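We begin with a single chain expressed as structure tokens, specifically the form predicted alone.
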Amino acid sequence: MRIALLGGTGDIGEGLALRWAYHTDHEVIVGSRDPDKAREKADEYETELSSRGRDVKVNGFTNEMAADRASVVVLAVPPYHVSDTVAAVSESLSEGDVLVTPAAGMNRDDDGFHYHPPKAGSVTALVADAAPDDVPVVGAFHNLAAGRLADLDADLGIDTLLVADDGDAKETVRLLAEGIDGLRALDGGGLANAPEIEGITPLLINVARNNDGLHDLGIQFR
């Protein structure tokens, strides 16, 4: 399978590129407004698994032709880059592609992080506004921690919550998730269950903040 990881070179889109491409053998494909900074960072990728006995290809492209070339895109992209970045790749989705969502709406103050949806009620339902009809969307990966997810030396051990109207494509993101070692993915209903699980992300953060020894939080079922 190819996944595009559109801001591929961020943080949550660096760490979802390592894992995907050093645990499974799905094509990873970083996508960025800037292809130069694409692939700059694709070939960052390839010389950390070179580093650890993987050879493989990643390669770079805009954001428009990442989505071309695969059939899941991640909108690895602050909550406020999404309804843009959507818009600019709608034309590169096909029908059948899944559109998958990690982002949450924070704000910050003196006091830490609070979850500050935006008017659809969540994140994901507004990347679900702006995607096309024919592409369903999933809410995945909004509670892992960037750094952890990008440390290849770390065992996960933890879980991620998926919310979905389309049961397909929850099913296409569930065996992508599972597919990295040490990742449990959990079925959160659909996706009017969103804003619920993205405001876990700022206490996460929080809590993550405020006690020693946790600056990688992430969370697991019991």
Second form
2 protein chains.
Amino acid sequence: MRIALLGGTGDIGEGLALRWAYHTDHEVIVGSRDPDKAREKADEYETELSSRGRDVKVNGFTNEMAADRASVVVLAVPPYHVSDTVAAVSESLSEGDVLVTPAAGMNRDDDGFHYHPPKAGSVTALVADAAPDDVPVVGAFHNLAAGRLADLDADLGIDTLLVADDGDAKETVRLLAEGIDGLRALDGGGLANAPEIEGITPLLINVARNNDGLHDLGIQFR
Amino acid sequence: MRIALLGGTGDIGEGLALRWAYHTDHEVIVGSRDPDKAREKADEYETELSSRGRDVKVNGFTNEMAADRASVVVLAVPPYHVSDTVAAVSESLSEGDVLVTPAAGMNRDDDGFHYHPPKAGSVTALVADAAPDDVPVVGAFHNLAAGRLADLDADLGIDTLLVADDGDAKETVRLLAEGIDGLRALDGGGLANAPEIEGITPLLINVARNNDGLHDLGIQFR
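Would you generate the structure of this protein in the form predicted together with another copy of the chain, following the form predicted alone above?
Complete assembly follows, chain above in first position.
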């Protein structure tokens, strides 16, 4: 399967790109607004993978071209770029493609980080509102520490929750998620259940800030 | 230490009462609006503990009398009873007592359960607003499955997050939490960080509903 990581030059994009390219046979495509930056990061990922004996091709393109080539398109962009990015690539999405959103809206005050969803109710809902009608949206990979994901020596042993209203799309993403060693995909229900999942992202930061020895946290349901 | 569980006849109260009485030497007092019901449940807990070779006294009183006798007072009542219960016992609380709130506001629609905080921003904030000024509030024990907690054969292996603006009160509750085998207490920061923690409670229900084989869930940060 071809997976495009829009904003795949950023830290969560890097983590997912490396994990999929390392642990699975899926073809990873890095997207960016700047195609030179996309190619440069794609080369970096290839070098990292090659140093671990994994010789695979990672291509870099504009977000539009990346989305055009892939059947699963991951919006690895900050929440405030989600709407623009979906608008930019919507002509490049075809019926049957799946759009995946891992972003969570946060703000910060003296106490720590707080969940700050957009007016749509969640970033996931914002993506669903912006997506073409024939392209199902799956919320996933919200609660993964980017640095740990990008460190292929780091064990995961954590869960990711999937929300979607389209069962087939959710199953596609579940298989992609489970392809990553140490990551368990759990069904979080429909898109309406996204806010509580996105809200864990700031919580993970708060817990790491307040507890010595904990960092790059994920969660496991047990 | 004497711990009063207001609403200690309910399921989360039962779980905490049994765990503290079983795993620690703290004295557990069951509170209820109905003192007969409190005594009846306290007797039940004694019988359960005795059947496991743990012969301890568990007393049952009105919420007011339970709060009066204890230095740590846990509001094990539903979120819509929190304000009334704090008002009812506030004359019974003394300077230096600690008020603990495990409740989370939820509602439910076709997709599942959703976090539905009171206007104060969280149930924890509601308790802090209602509590006497000299009684610090600690949010804790939000994300524990009551049935699993009350089953002394069940291993926990899960975390609870503590939020408080008063460091001494938080430390008191941390020690109480860590006294329960298999429960790790983590610092979630100040009271303002409560919403994301309370929001995990509906999420745990959604995850259990949507995934075969998972039930009575807790979380572990890792």
